[in-house]
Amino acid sequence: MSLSRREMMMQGAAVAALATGKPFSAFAETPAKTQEQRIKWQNWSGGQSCLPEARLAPATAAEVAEIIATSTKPIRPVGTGHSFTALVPTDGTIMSLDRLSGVLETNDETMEATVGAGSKLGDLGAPLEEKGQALINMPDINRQTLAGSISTSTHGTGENFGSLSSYVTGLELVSAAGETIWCDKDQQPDLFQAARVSLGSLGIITKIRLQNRTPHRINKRTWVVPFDEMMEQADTFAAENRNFEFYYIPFSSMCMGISHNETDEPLAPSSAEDDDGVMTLKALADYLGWAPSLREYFIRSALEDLPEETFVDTSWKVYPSDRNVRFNEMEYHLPRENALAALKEIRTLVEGENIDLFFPWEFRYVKSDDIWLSPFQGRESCSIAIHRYYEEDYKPLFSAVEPILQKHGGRPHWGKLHTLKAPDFATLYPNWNDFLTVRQAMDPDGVFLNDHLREVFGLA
């Protein structure tokens, strides 16, 4: 059996790429009014489905602000869908971020970028590059929306790296009433930290202000070691290179590290590779999982045969990726100190059990930061995501893992699986009140909050 490390890795953490459904009407359509009309609406994996009143994509803050004076309630924002938890159904009106999309303005001096709150992190390197500027760190999926992305404190990988929310330096939302609003760090600086990781909830974010730094290429290494030989050295790893990460494969002891590191080298592009390797390890998962011994064998051997790889292009075609293998995912992120000894305590239970899962697990480490409703306020941070293939029931994995992680001080991602309740946040983030209060001042009839909402802040 030959695998190729594109086929066992770099596809195989993950997956997928466009929102599923029907395209949205533009926002002079007449919304559809009885259930037979409504068009389904569901997010990348399948897990999450809603019939919405209507589904609207306004193009100016104006639009916004009519739509929200005029929609059936509660009205949710949705971008590629890449969220597991219910963040976006609602009976209401659904409301597309992709027609306030794009640069829109840059700033030389201040190396900062204004840009359409609907833009694709995919789509801003191009466009960002020709004005002389570029994303300081990136997530690992290039659909997601920058303003879903920092909704939910998506993040990238690299000890001095905050995630995306980190790098805003201004906002503007339409609010409930209908306002626009602009706020930074002297302009409503409350509303500012508040909305800099919002879930939505705030209002309909149109545009956002980004610190950027100059282009600049990377050198993309990775490398295949034994699971107890990344667990002594992982450290050491994200503090000698830009960013570092690594995977663990289920039932093989081996794992694989992948570094970024800025370089003047030429540029030598990956080339383009097939992308099964994930379905090769649910096949060997099918075929074996009944003898874990001889599917760990054959996943070692095919792995330590893999040779080191090197590529080097432009930032932005190195970070993000299409993900082309559906999954739901449950990531917790950790205070440092303690997230090897819970990947460790996660290996020993899904394997001493011989728990069924075959997709990688990613581990990630992340710069602390001050923003309220940031995972990582206050605590350097490593993230531990453990994913399930959408066609399985992800319940019974994910709530054998999840008491470990929590045990260990994990916050969930606030886009990804997790049966934490309001008194739980409370407990996790010291401005949980803080938030509170500026969410009920902006919001105070709930026009954005769905039940998912209400729930997660305790108002259900």
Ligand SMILES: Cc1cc2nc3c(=O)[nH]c(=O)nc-3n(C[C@H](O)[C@H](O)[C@H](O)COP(=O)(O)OP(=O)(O)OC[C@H]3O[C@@H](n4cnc5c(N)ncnc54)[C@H](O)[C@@H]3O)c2cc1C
The other form holds:
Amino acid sequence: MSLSRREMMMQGAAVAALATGKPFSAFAETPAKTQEQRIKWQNWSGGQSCLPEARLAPATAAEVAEIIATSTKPIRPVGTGHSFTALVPTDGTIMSLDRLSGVLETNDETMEATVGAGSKLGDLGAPLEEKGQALINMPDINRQTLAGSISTSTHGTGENFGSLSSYVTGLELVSAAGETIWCDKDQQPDLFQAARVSLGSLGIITKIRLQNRTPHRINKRTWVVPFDEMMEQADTFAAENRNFEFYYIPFSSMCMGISHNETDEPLAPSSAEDDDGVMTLKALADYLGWAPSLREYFIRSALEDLPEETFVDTSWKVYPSDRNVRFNEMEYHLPRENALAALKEIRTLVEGENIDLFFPWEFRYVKSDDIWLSPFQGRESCSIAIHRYYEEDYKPLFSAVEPILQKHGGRPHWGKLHTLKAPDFATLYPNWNDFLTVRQAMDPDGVFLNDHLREVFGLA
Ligand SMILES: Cc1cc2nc3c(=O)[nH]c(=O)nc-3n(C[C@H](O)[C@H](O)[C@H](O)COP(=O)(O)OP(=O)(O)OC[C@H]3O[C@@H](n4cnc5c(N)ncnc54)[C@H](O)[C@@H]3O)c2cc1C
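Please could you give me the other form, the form predicted in complex with the named molecule, since above is the form predicted on its own?
Okay, now the whole complex, with that chain kicking things off.
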């Protein structure tokens, strides 16, 4: 059996055919009204869906305000549907900001750019580079919108880098009352603290100003490390590299380290490869799940032969990966000092009980920030992500692992599956009540509240 490095790392481009982005009507068109006329919306994994009365894509802030005033409630803003939790589903109106996208303004002195909230991360790289700017850090795919990303505190890795929300220096939103409001650290500071991570509950974000930096070239390196050695070395790797993360491949005792470092080496882009590694791991699980040591032997033999691999390219081309295999995901952000112990415990549980799974687990570093609903607020963090093939029931696995993540003080990723409720969040977030106060003032009638948000905020 031969497995390429890329194959081993659960790559997988977003399954493009999903009905998340299309069809949205231009605002002027009449929304579908009857059940028969409704068009199903579903998220990337297919785990969340709804039959909204209207799916609308306004082109201006004024159209956003008019939709808020006239369209069926609840109104839920949507990005590209890459969240696994039920943030978007509604019987009312789904609003896409697809037509409010692109780089609107740049400031060469402060290295900030104001962009349309519906911009997809992958569509920002080239126009920002033309203006002499680049995003400071990126998550591991680039299909999400900027508004969707900051609304759940989407993050990449690197102990000196916060989530995308932490690079927001100002934003514009249209409130439930139809007002267009700008907020930043000086203007409406409480709203700014709440709106940088808001789960789409305060209003429709139309513009975002981001702190950027100069364009740069990145050297990406991947290499195989035995699990026990990784447990010893991970923090050192994190300190020695601009960005460091690793995957643990369950039932293998082996990890894959990934580093990104700034470089001025010549370009050496990655060569495209087939992307069926996760399915190879699935086949091994299907056929050898009854014999964990044999399965480990096969995976280890494949991994041990893998040479170290590096490539060099412009930052925005290097950070994103493809995700060709669909999955559901749970990810918790833990205080950094607890995270490796939690990972070891999860391994003991899953492998000790021979719980059937094949997706690699992802371990990343994220810098602390001060945003009210940021899972990274007030603490240096590490994130642990566990995946389940989209056709499989994720609940048994996630409910077995979640108590370990909670016991170690984890806060769930807002866009990834979890079972926490308002009382849990009140304990985990020091500014929980501050956020609720701002939410109540911004949307007293619950225009933006669907069932999931009512549960999260304790308003059910
Ligand atoms: C394959 C895959 C890889 C991923 N990789 C990462 C990763 O590396 N790091 C990470 O942290 N997460 C990752 N995620 C999770 C993903 O980044 C988040 O769930 C993100 O929020 C999705 O953005 P989206 O544009 O799809 O927004 P959606 O999922 O459509 O919406 C997310 C939230 O944003 C709100 N929203 C959207 N637009 C607006 C707006 N204009 N105004 C107000 N609110 C709005 C929505 O109402 C919702 O609450 C990944 C998900 C997938 C499926």
